[in-house]
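As structure tokens, one chain now follows by itself in the form predicted alone.
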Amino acid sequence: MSVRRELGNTDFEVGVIGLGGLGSATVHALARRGVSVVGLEQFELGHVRGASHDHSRIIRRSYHTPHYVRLTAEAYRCWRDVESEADRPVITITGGLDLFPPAAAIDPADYRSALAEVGVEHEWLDGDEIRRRWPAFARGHLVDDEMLAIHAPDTGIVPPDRATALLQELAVANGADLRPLTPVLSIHPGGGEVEVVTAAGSVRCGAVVVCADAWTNRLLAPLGHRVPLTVTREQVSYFPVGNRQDLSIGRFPVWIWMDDPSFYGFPMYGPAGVVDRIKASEDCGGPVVDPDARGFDPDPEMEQRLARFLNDLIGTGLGAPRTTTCLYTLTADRDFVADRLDDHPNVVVGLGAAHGFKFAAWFGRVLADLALGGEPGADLAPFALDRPGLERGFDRSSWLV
């Protein structure tokens, strides 16, 4: 439920800062409702300095709590609405495996019970059945007779580069004003509006949504707020596979290795140049960085660790990878942020905690509701700025989800 803010003497009803996946979805959700909205991005649209670029992200129903499992239904529904509006596909269904080796660091019971409570279709498979259904796993030695896995048939891929661009396109078609290469220097709430100071001048908005990810605290700190965050530099690698048809969509699933370290990967997917490769990565394996000072060159040690793991998982025969980097912006509990500042309720903060892109279309609607004065509701209580989990201190084991 949202209450429309009046434009009054402001330039826009709502300003959105940051046009990655969450910010672009928020601009789209607002513009689609007929709200006067401006989106401000410090870099070019589709830039590679943050977390919403590259060709693929996992979308899945399997999660560690019933709350997240229920939200995944909304994520799929909201992306399907985007597909319908654009008359273009976004989600590619592949099926997915959560692979639990013996004594895995991630407890499979949490996932099984969450899926069962919400009533989501899934199967519990042993190593023999995994190897039978997906022969590529029989080439390596990690999927042995002691392996167990959750198979979720609805798991698939959302392309962050194309999906973010599509959200921006739809937003503009609905009247949004998008301004790339417009760094926001500061925000000043007061008198029922927010002055947004940019390198190109000031914009006055009735409300502001901060979707600045790794740069969030640079805008909040002058207001006396700080979200405890850790920013890491991660990397993904694309390995050429030749004519390995058992790694194509329909023959190979999206997979997640549910242990520490945790790895994940995809079947062959993407545009020319990567469609004959498989993508894989280590989750939360990179160093802590300053988002403005980090490098873009691959870490050879991380690349080699990933290559060794893949060889153990699906056998040898993979070529030298092509590797790219991205940023993870992590909360201590790895839960999202979707809330207003308590002393400035027309300033809204949204953070995906390095697993939010699959939820981006849902996030956009929720952040739009908050910006327009809607009530957060029970679904957003776990993502509040005053929750204890944000302040409990960083422990890498909390990021294993």
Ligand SMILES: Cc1cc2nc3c(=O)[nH]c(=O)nc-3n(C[C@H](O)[C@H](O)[C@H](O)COP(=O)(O)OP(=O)(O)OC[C@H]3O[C@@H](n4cnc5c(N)ncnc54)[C@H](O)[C@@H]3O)c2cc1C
Second form
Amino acid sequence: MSVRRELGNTDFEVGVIGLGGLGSATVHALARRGVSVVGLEQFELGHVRGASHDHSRIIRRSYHTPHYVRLTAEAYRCWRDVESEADRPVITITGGLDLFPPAAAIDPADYRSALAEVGVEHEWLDGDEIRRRWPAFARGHLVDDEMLAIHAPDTGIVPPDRATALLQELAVANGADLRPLTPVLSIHPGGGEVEVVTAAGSVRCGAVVVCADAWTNRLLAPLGHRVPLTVTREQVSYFPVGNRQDLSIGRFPVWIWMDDPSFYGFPMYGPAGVVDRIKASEDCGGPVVDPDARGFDPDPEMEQRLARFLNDLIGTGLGAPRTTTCLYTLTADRDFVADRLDDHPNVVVGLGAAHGFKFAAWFGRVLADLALGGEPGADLAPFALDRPGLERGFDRSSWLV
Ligand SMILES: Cc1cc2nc3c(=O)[nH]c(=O)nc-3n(C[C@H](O)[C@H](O)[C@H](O)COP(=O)(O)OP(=O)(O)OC[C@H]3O[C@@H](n4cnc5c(N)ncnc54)[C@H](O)[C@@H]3O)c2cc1C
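Given the form predicted alone above, produce the structure of the same protein in the form predicted together with this ligand.
Time for the whole complex; same chain goes first.
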């Protein structure tokens, strides 16, 4: 039974602030339920100042807790529903390797036991078998005989730029009102509704969902709330592969180096001008920034560090990279936030903690449940605003997941 809010004197049942991946999925989920919804975005749709642009994000079942592993099944299911509604593919399956060098900073036991407990198909491979199956790793020296890895065949890629645009397109097709270039200046809950003050005037909503990622506290602080967050500027690099034939989908997996520093990468994937390159990046390698005062120029040291690592991992022959930047918004425990404000239950907050795009379609559903006052169709206790893990100090090692 879908819960609805009375429209009453409000302009919309629900207002969603921020049209990145999470906000766009939330507007879509609400519109699909016939809810009157407005989506407000400060910049143009598809902008590159936040976290949901660029060509690829990893979607995987391998996670460090059974709770996350179970949620990944929902993540895939929700994206599959979007695919069938649009009759267009979103997920590309590539297979994935979580690479654990000896004494890795990230413990493989957590991943193996979580996958086993939930019954997700996976293998535990040694260096010899990795090099046999994916010859690119035989051209480097890091995947030696001591290397071990989890191979998860369901791992794949979701394109944040195209998937976010698709969610927006479907939302409009279901009746949603999207307003780009409309910064929200403040929100004022009271009397069972929320007045949303924007630079283009105010709208009254029965509830509001804040999907503002790096800018979240700008809206919550005037309400006396603050989520402890660290915003970092990360970068991803695209390396031309030249005449290498061993880096295409089917011959090369999505991979994650489960150590400190942690790196990750993709096989050749993306639109023209990108598909002849491989993408790679360092997880949590960037500086802490203010989202409104950050630069966009790549950090050459980070780029060189990554290029050196790639040479060691898959050998030489890669050309000079093209690099783009992006924002991580990290909670102290790197767990999500999906909850209502305790003193204003019609104000909902959603945060992907810099690993949320694979879950964007799922986030859309549970944030819509919360906004409509219903019971969310998932156990969100680990993502509560009052959990102790949010308040513990920031320590980079707890971000390594
Ligand atoms: C380099 C990089 C690699 C990543 N890799 C992965 C991966 O492999 N797998 C994965 O699952 N996740 C990954 N992530 C994380 C994932 O991309 C993010 O968790 C997700 O995109 C967050 O989406 P969002 O909608 O919350 O944030 P955003 O896309 O940043 O959207 C927030 C929006 O709110 C708008 N906004 C803010 N304040 C206001 C206001 N006052 N008024 C109006 N609009 C406002 C902003 O302009 C912005 O558009 C990665 C992120 C980065 C940066």
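Between two forms, the rigid core is the largest collection of C-alphas that superpose within 1.5 Å. Residue numbers count along the first chain shown, from 1. Note that this is a predicted model, so its numbers are computed, not measured.
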On a core-based superposition, does P345 travel 2 Å or more at its Cα between the two forms? no
With a threshold of 2 Å on the C-alpha, tell me if G34 counts as moved between the two forms once the core is superposed. no
Rigid core fit then G377 CA moved by 2 Å or more between the two forms: yes
